[in-house]
Amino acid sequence: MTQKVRVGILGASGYGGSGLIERLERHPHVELAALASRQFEGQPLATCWPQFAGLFEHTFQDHESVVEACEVLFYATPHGATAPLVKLAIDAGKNVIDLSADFRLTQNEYETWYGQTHPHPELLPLARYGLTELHREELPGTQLVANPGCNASAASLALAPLAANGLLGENVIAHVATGVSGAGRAPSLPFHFTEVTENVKPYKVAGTHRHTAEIEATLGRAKASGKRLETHRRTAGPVVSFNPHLVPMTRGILATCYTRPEKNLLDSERLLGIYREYYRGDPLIIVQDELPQTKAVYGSDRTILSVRYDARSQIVVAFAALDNLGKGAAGQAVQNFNVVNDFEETLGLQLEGVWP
């Protein structure tokens, strides 16, 4: 019998942490050895997450104890505060899957988009960006995986086949509708129930959302490398106008992306064929004729894609639906863990959505 990997979660009291607990507890090759939370330190798991009462016996510990007890650390902690914690793990010879933004970008990109000096730029060469379907060949055996942002995952998966086939036009627009849980668990006035319900509002538009840099970098590499991004080389990507909208649902993302390619001898059937070929063999990607909807991926770690060609305007419209807490966070993190360790890619993951 294969010896189980001792795994710990830091930031286990956030929504991403909850998703990681659920997936790692059912993973056949994992022993979930320790959980950390500064807010709930010393308290039992069910105090924070009542859905696990009577199922799993854990007490939240301090970060240092979790790093010491585990071989692999999942970080679901805030950007800026995460890099110093990752440094402790790397110095101790541990492997890291980081759900924060601290290792997704180059040092210059990070400091431009996050407005602060990177805490540990010397670790950036170790990091591999973990949008699994596009970076799978880079991940086996790596020590530090940078899990992508949820919005960046949706928009990048929707647009990557176009980039790889030379079908991105001069202008690329990504319109993303996202659920409230993407803002995290900490209370904040804009995300109170009475502020969100019966309301749809744009936020961080016109080039101000930090996930823009991830999308542009991913599409640049897809354009240069085709399907599989076999090196960690950065390539300039297209300029993307990324405009997210907060919608009154708990979880889910629907990305609707637009571009006008220079090639106009297109139709929807040809484009669907390009998408199916691009994602052929990817177990968590569904390319379908029907337009995707968020309810179909609620609680799931899969992504549903579709694409249309508007012959009148000569615009390609690409769609992606995913769960921001699943494929957009914990699900993709565990998927990356599986690839790093040469496990079956879907182990521990949730394939079915919850309906209704």
Ligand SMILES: NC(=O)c1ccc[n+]([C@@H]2O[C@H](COP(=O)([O-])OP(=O)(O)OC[C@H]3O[C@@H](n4cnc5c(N)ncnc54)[C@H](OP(=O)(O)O)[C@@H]3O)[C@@H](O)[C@H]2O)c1
Second form
Amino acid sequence: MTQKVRVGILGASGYGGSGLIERLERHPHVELAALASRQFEGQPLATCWPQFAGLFEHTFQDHESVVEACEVLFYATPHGATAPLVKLAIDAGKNVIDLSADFRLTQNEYETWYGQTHPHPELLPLARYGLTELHREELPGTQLVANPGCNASAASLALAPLAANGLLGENVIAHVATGVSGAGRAPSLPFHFTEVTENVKPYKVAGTHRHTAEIEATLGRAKASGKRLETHRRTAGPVVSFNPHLVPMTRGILATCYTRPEKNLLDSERLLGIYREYYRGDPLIIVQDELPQTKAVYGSDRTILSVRYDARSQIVVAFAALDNLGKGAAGQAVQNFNVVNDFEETLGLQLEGVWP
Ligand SMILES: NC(=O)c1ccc[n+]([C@@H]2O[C@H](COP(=O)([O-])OP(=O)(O)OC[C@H]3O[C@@H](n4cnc5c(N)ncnc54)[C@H](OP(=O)(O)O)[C@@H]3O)[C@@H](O)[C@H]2O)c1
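Just the form predicted on its own so far, so send over the form predicted in complex with the named molecule.
The complete assembly is shown below, putting the previous chain first.
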């Protein structure tokens, strides 16, 4: 029998943390050993997360105690604050899966898009970007996995088969509808119930959203090397106009992406065939004829994809639906943990969604 891995979570009082607790508690090869939160330090798990009352017993601790007690640390903490906490773990020889943006980009990209000096650029060479389906071969044995952003996961998964097959035009538009939990649990005015309900609003459009950098980098690499690629190799990709819209739902992302390839001898059937071939054998990806919808992945770690060719406009329209807290965060983090440790890729994960 495999010995259980002692795992800890920093940022366990946030939405990413909650999804990690759920998945790691049901993982057969994990002992969820310690949880960190500043707000709930010394308090029992159910004070913060009532859905776990009577199921799991934990008391929140400080960051240092959690790092010390565990072999693998998951970070569901904000960018900027995460890198110094990751350094504690790396210096102590521990392994890290980081859900924040601190290790997703090069130092230059990070400083350009996040407008701040990278706290620990010396750790960047250790990091591997883990959009699992594209980077699976690079992850085993990695000490520091940078888990992708939720919107970036959706748009990149929708567009990667086109990039790898030379079917992206020079420009790509990614229109993303995203649920409110994407902004995290801490309250703020734009995400107040009365601001969000019965309302759809664009935000950070026209080249201002930080996930643009991740999508462009991922598509550049997919274009250069097909499916199995080196995360640290940078190749110029297409220019992506990424335009997110906040919609009044708790979870979920629907990415609708547009590009006009140079080749115009396309049809939807052929494109679907290309997508099926690209994601053949990927247990969390469903390519289907029907258009995807967010409810089908609510609470699930799967991503549903489809694609159409609009022959009139000669535009390819690619779709992805995923749960921002599932494949977009905790689900992909545990998937990456499984790949790093050579465990079956879906252990601990939730495949079926919740409907209604
Ligand atoms: N929400 C999503 O859909 C999503 C998807 C992909 C990636 N992410 C990324 O995952 C990370 C967590 O997101 P989230 O949605 O879970 O956010 P969240 O609900 O706001 O939770 C953030 C957690 O970080 C802790 N925290 C806040 N400030 C901190 C600081 N300065 N130092 C240490 N800990 C701090 C908070 O706990 P205490 O205050 O109790 O310590 C809280 O538990 C973020 O980097 C986010 O960008 C989120």
